[in-house]
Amino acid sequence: MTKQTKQYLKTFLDKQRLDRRRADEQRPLEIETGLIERAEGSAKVKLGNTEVLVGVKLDVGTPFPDSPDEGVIIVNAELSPIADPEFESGPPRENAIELARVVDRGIRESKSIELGKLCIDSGEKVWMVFMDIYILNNEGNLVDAAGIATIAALLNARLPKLDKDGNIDRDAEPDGKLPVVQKPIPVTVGKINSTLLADPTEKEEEVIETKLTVTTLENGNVCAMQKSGSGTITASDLEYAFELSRKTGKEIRKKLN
């Protein structure tokens, strides 16, 4: 995008969004679960034309030395060129690592999963929860779509059965639900000039000066934040983002339920 085009878009978006949404309006959201038969849990989210698939896989592993009685969570993200020509094949790039970290922080800081209940044998064996994020189509705001898909997949997940020797029997009936007790929802705004736009599209992301993601819990408390870009965020911007995250998060949780 040329410098002139960016400047035109910035001026235009200060008055009206390309898809004619209100500044605080999110794109239509669709959530499907249980799509991957061999995964312990899965969900696909469509936010506007942005599509993200998340699979949850559980395995038995060794706990970290500083938390011998807690399970382990690991989040990975894959940005394939199939989803966006700007994405590159090969090892995870900076944008994929950042996406995984933001989603991981929301899950971890909210204490969404009761990790103590994932202990099998203290200091020896615990459940490891792998959350793999696959971008199917990028039309902007991957963080929100990935975060929503991840918590939906976790809510869909079931614990595999262990046999008498402590090995996983994936053909047996599951041993119950994954102990998910919180539903952290990320809500992102992008700032153009002095205007804050909720759920920015890919075109809007090309010209916004900064993005702020606020992740909230059901009680409205903020559990995680992430700022990117070189622009400034004022105190009033923060208050607006907090309130929007609480309001939007409440509506999204209705769909999760």
Contents of the next structure:
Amino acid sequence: MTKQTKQYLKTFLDKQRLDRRRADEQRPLEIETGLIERAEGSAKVKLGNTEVLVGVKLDVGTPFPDSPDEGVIIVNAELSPIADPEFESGPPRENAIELARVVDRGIRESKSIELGKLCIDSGEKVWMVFMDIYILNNEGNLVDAAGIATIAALLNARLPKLDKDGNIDRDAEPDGKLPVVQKPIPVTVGKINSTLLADPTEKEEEVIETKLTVTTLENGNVCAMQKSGSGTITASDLEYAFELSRKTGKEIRKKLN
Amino acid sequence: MKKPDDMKLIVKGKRLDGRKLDEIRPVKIEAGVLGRAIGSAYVEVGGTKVIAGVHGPRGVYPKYLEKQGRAILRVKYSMAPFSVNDRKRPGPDRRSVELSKMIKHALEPVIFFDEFPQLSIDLFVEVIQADAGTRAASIVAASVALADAGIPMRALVSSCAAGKIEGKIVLDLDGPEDNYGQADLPVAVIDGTEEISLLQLDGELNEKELKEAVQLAVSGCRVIHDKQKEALRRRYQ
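Next block: the form predicted in complex with its partner chain, after the form predicted on its own:
So here's everything in the complex, that chain up top.
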């Protein structure tokens, strides 16, 4: 986007969005689960034209020394060049790392997965839950799409059976669901000219000053936040974003099962 | 990390290190501590010790990062291997990459980038001892170092965290409180006002607690802001 286009967009985006949405309006959300049979859990989320695929893989590994009775969760994000001409291949850079860490924070801090139930042999063997985020199409607001896809994939995940030697038998009938007890939903707003826009598109992201992601739970509490991008916010911006996140989170949670 | 069952973080309204709930750890700030950096600062917040150094404005390499008509800010936050109990492997990890980005975004709103077209302001923050709150201390040091370097800025950025331990909202978590606490909310504000340039949260809070924690963190930032100004005055008197 040229500097001139950006300047031009800045003059009216707070009054009229390019896709004619209201300031607090989310794009349509579609969730599809279980589409990757090889993965223990998977989900594809379409948020407007943004498309994100998340696969959950389960493995047996050793626990961290400071939590010998708890499973391990690992979130990773790949910004593959197929999703955006601006994305480059290679190891994750700061945007991919931030994305993965914001999603991770929502899952971890909400204690969404009961890690105590993922212990196989205290101090020796626990389940490791790998959540891999693949961006298929970047039309903005990757954090929300990835966060929703991750929790949908976790809800979809099944624990593989262990044979009598403690090895994973992925061909056997699964051993039941992954113990997922919370549904943290990240909801992001972008700020432009003191106006907050819900669920910003990729074009909007190029001109907004900053973004704020608020992740809430079913009980209305917040469990993670991230202000991303230069620019500043006020306490009343935060209040607005929190309220919107609670309202939107409730709607999105209805679509998860 | 699991808290030992007999461990209490708050006893009779006082915290383990004797602080009140809304009390910040002892803060020490010194400007101009490095010889070769154009601007620098040393900051101590309790057991957390950081040094920030600024180079530039100078040419940008690789060239493609250069911005027409304005300067860029590059930030590298890193933790020394000896700064924590279990030696940290040197070099960037995912956490330090994210924190570098957060620190950069916290500082960018105050810098007049138009003054130095096509140049880069390079900021390096080294944590030499970590006892929670290293990103806040880094922002505090970075902001003083940038001022010491004479980079035109509209204000100083101050930073402090609030958190939740044993159900209570407290200011400026220390190491054990961070490890065994329920929530951590680092905040940075501009010029001691309520304009927030860093906001993150790890951990669950309800609406009332969130409000209280943000306000408390902002009040901590004000205390820090005064100390930052004092440090710069001492340096240039």
